[in-house]
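Presented as structure tokens, the chain that follows is alone, the form predicted alone.
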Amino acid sequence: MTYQTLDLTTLTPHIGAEINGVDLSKPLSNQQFSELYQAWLDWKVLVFRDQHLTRDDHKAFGRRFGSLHVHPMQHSYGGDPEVLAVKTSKDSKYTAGDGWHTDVTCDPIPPLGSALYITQTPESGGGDTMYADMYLAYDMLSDVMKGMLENLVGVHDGAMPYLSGYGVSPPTGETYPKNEHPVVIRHPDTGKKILFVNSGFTSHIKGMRPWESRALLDALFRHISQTPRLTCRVVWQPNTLTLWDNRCTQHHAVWDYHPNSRYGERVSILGDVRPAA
């Protein structure tokens, strides 16, 4: 579509687009941010450039689209509950979000979105992120497999990276949330069906013998991986904020910048319906 108040370069042709001459320090007008609302559900990654943010800036930007997620995984990281520390460094046994994953999934009513601003990047290059389009995903399936996943529901476990993964238990007396989604959802403004599977948290599919839910998932998450048409990349520079549509879009940080460091922090919106088929 045409848009009257931004200035949009697409990335590619179905996911990811730059914006230009946004400055998100300050209030957007009504048209701007409906527009920018539009643009997020057409391209579903955006791009800002050149920005210059305080936090303050950053968490009024993300409440915009809703009120702020507080991390289960906060409670380690410390500082303000709605701002999420991405920190990498050669000392870091991991870095956040270095496989193929939907944000926080595990929740009843995962994030509708994320917005990161990354203020240091890799002084050697490096320490881009790749984004996925869950719509392109789900529409490359065959009938018979669209057929075969349409009544089944995932088990989304944030046990599997908080603790198998990063070794970070949840505070005393308490466990990391563990929910129900159907593995086909219908994103709530578009009404377009999505993959709603991820390897970072979908343990199982629910009513399957393991080997056989394990052997859907693997075909599922290989199809992701794997097939480069679904993807944009997002190749950071200080001071870049992008925005993604958690409902539809699944994201991979590239740690191949060891032992430089990257640096950012990210706020999240929540959501206001669980996902549905």
Second form
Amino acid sequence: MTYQTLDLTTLTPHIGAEINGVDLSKPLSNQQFSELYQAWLDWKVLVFRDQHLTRDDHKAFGRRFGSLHVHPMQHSYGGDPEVLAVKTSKDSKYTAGDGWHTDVTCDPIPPLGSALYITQTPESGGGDTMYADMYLAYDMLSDVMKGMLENLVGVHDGAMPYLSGYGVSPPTGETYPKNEHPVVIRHPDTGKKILFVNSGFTSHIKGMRPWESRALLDALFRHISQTPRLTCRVVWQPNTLTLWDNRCTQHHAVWDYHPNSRYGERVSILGDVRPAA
Ligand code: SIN
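Any chance you could show the form predicted together with succinic acid after that form predicted alone?
Okay, now the whole complex, with that chain kicking things off.
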């Protein structure tokens, strides 16, 4: 794919691209936006360096793709409900996203994408984010495995990361979302098949015995975490924004910089259709 208005440097042959020469604090022309949208579909993870954005600029950029999502744990973060602070310091008990996951798949319609703007990186270096290509994760499975997964449904439970993982209770009288999605979905824009289970949220496979479900999920999670070919790695510098397609990727924040600090803010874009086979 060639682009008229974008200068793009790829991170790997199939996932991740740095977009050079675009200032996200300025309105994007329609052509720029439609090429950026195509590049996002093509490369799944887009990295923009040296961006100087106010919170409103960041939100306005997210809104070009759709309305903004409010995170189920927002009550514990406070502040602007459409902005998730990603803040880790020496006193942190956890860092958000420190494990392979797709954002908020416990929602009936998970976000279609997220834009993370990192303004402070650890003095020690580190704090990268790894991304994995879930089209390729599906394509690399054997036909026997693909056939077996075809009609399976996964249960995605928000209590797993937010309550059991982070120890944050939901607001009084509420529970975290829990929803079912097909194990293999099709991307609504590209029509391509995607492996759609993640170790952050997928608790079990519907209708299987617990040991069967555990064994199958563990095998799929191992495939994702132990196949470096699926991945690219974003090495942050201050004022980098990364936009990912949340439907066909997983990511993993690497917390290798304690006791140093890292800070950023994330906006996520609401999906408009339920994940479907
Ligand atoms: C997340 O969105 O899961 C956080 C990613 C990161 O901090 O690198």
